[in-house]
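Below, in structure tokens: the form predicted alone, a single chain.
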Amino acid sequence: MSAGSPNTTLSLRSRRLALAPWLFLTPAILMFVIYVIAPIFQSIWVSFYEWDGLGDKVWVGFANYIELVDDDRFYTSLKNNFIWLVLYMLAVPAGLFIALFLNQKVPGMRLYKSLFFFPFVISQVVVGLVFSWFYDPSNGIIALIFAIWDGSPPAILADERFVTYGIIAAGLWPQVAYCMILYLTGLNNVSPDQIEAGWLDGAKGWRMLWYVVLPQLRPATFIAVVVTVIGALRSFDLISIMTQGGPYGSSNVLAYYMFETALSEYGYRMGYGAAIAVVLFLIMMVYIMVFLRRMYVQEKEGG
């Protein structure tokens, strides 16, 4: 066969046409493996050393994993972490209401996804310092609320009880909105010849929902529920703007007892906080695979 055949000519496109996506790929894929899975590994290759992050490591095994055990400051931060991880989960339902509501056919509506779409766009940092304004208890938006009734405003940030709630209240703000714009997006792409063969069937209201809106909405829920459990296990910086985890270590979370531990004045200890770094990392690890894993077996079953 010629070297200039017709097979062999198709043979090099079809060559080129499947090499072509891996080189697109290979500047991603570099830059995943250097920043994301390399620094994965050091982590938990630091977690076995003590280590202030200047001078020499030294090899101390498994003594930081047993010393967590130990650890109550961990055990608040763990109990923090499934605090924000179960009330974060709020913001799946609240964005998906909010998105069936404005995605009503009437006037001014787009005003109305305006205002619910500008949380988003506003950095974390003044989504902390905005709800620590409201919940000042001199002159907030909380104060003036309970002057009207002459009572006696709580101080949230300053109190162990209310703290990580009122902390999550102002993450759920931004997250809510994030939620909202991914089910408008799916529904956009809900089939109407599926909504009207539901309605010629008698599904209305709930039922539809359910049955015919709910199940084209999946891809848009996968992500909205991975994005909002991540983002609840990693929580950091509106704690960081708000009360830096106090009052006395009680909002505490994971990530920010990481770098409390590891990099900030009052730690230097590196191996620990690589420590605290690995179980979170872990703890996201079990429930997004076990969330993959059924999301799996229903579309399988779906299909």
Contents of the next structure:
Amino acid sequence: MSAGSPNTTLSLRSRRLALAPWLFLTPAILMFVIYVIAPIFQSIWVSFYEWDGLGDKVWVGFANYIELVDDDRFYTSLKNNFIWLVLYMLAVPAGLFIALFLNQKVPGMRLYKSLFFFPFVISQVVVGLVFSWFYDPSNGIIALIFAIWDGSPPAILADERFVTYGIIAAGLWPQVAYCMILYLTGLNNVSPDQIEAGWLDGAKGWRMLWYVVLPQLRPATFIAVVVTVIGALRSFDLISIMTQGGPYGSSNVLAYYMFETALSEYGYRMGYGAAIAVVLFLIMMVYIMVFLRRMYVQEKEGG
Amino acid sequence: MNFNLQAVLLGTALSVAASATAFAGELVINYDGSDPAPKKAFEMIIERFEAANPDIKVKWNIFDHEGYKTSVRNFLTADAPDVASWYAGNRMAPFVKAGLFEPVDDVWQANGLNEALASTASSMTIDGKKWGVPYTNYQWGIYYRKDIFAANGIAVPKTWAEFLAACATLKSTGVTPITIGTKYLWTAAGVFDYLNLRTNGYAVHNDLTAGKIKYTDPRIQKVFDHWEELVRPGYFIENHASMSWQEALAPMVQGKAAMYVMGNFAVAPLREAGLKEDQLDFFQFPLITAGIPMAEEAPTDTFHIPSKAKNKTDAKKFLAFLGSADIQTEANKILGQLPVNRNSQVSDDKFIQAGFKMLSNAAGLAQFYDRDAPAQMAKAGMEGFQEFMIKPDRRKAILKRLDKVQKKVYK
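Compare with the form predicted alone: the form predicted in complex with the partner chain:
The complete assembly is shown below, putting the previous chain first.
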């Protein structure tokens, strides 16, 4: 190399420069293709078959999707997914207000912050168990509260009217904590001079929050909304722990319904499960596209 | 999806198979009884088997009961053991249809099992062949608080009218007549099965689970008429959809409820919870339609030989051993259940005795709704039963929905 002309050295170096990123990217791309991209296409492919996971696959074309259109359980799940999506959004403002409240310099603040953050650290399984105990109509805390007024407590997890809301309430507990953390880090980056400037111009309270603080928190808000949407759509563990979709399927959501039809004790209809997965994927795709587009635009602007 | 994984597993299984032929005397058994009693019974069986066959070395894997239901599909296709436990009836149909189980008619033939295990022969038969050997079953029926019945002057009900009268009396004294926990659905299927067996008999149960009768059929409507006679007056415990079957035992132990339509496995936890022998007893589900012979529920547990087993010779020896009268006697003493072999002895526990007497005289043995019906139908059916028990007004819509599912399932 030392003997080479400056010209070849340069081209070699530039070639290396072009190659290096790909070298580093290869393992990640490979993993991503094997574990994310390929299964997506496999699922789409399986959704056109009737298959119990053991015998031969039988090509049925769109039959699984046609069945889906006529399936009451599917609509229940879709409706519940929508309720999840709307109510889960409460985690964003709730997280913001807790973050604002905790963003003070008081002795022992770290302890309070960790207490609020605690539900995010513990497993969803534990959250689900704890809330099912709260809701237990014979010994739960809700039952005890009702007992004060001699009322008979609702069996929240056994009543089709309340069950989805009961599970969402359990899910909001850790989700609020998650949003709070996002906002707390965001609040660290709010510039004090702008607050001071706003202060001098007479902004106070709500106006200060809306016009001065919130615009600076936009990145945090964006991430909080995205993780909450994804969290709502893939809600699975809480349902599995608390109700298994019951009573009679009334708390099902698409993610759990897919699992139930494809992989649970009474399921093993791989094609039908895959069809549900594809529908869920398409719904998620809307949000993923928005997210990706925004990332792309930001990257471009950021240079 | 896991077909890549399966291919990999299959590859390793094949290489293992190649090397395993060297140890012809090794027998691998997968078993799903991880609870103390089944585990102890299983260990006893193996100990006896090895003593009787010194040249065979048994290697066994015990799985968690629920986890087994998932793993069985993987290990049957990929790394099959020589013997695997499973259940009788339609529950084994997917594996039989996929060619994963080996027919074992020769084992039945050579060891006189056709006579000795006659009571379960039909539930072990698919397409005219027998696919495994049963070793235990247990009765279902009504477990009740003897002391509460006595305190209210209620005799053991023999007929539907007496049963309804007993429920009314209990309800008027503030005791919930029947406890049940339908959170995991199958308990409701037990009630449905018995109402159906008593209203219409064994043949209708089989035809319904085989998809030959609609759910809107007048005969099935009659079953729901009788069920309404229990649901409407509130004879079932409140909030049953929020309880598992174990949680629903508590009201009975506390004396808040008096009866439970259950399998014999409920006796052990009820005794552990403190119910004495003079408080707890059992009676056969009462007669509904006069003249219908009494068939009973008796879910049967079985062992099978996977078709990919490496050591089928010794596996057949094991199945024959398992079918024998004295092994079933010993094993079921430990299990607290009933032997299937008609020449076995039963333990002198009063519930086992009552169950043995009842099943010996049964007009037919049903496996259970979710073992006799295909999985997808069972799931939809049991959800429908639960919904009916909470919202009896929706009966028409529920039965129509079940017909729709049935049409799809049995094509």
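Numbering follows the first chain given and starts at 1. No experiment lies behind these values; they were computed from the predicted model shown. For the two forms, the rigid core is made up of the largest set of C-alpha atoms that agree within 1.5 Å on superposition.
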After fitting the core, Phe281 CA displacement of 2 Å or more between these two forms = no
Cα displacement of Gln244 between these two forms reaching 2 Å, rigid core superposed | no
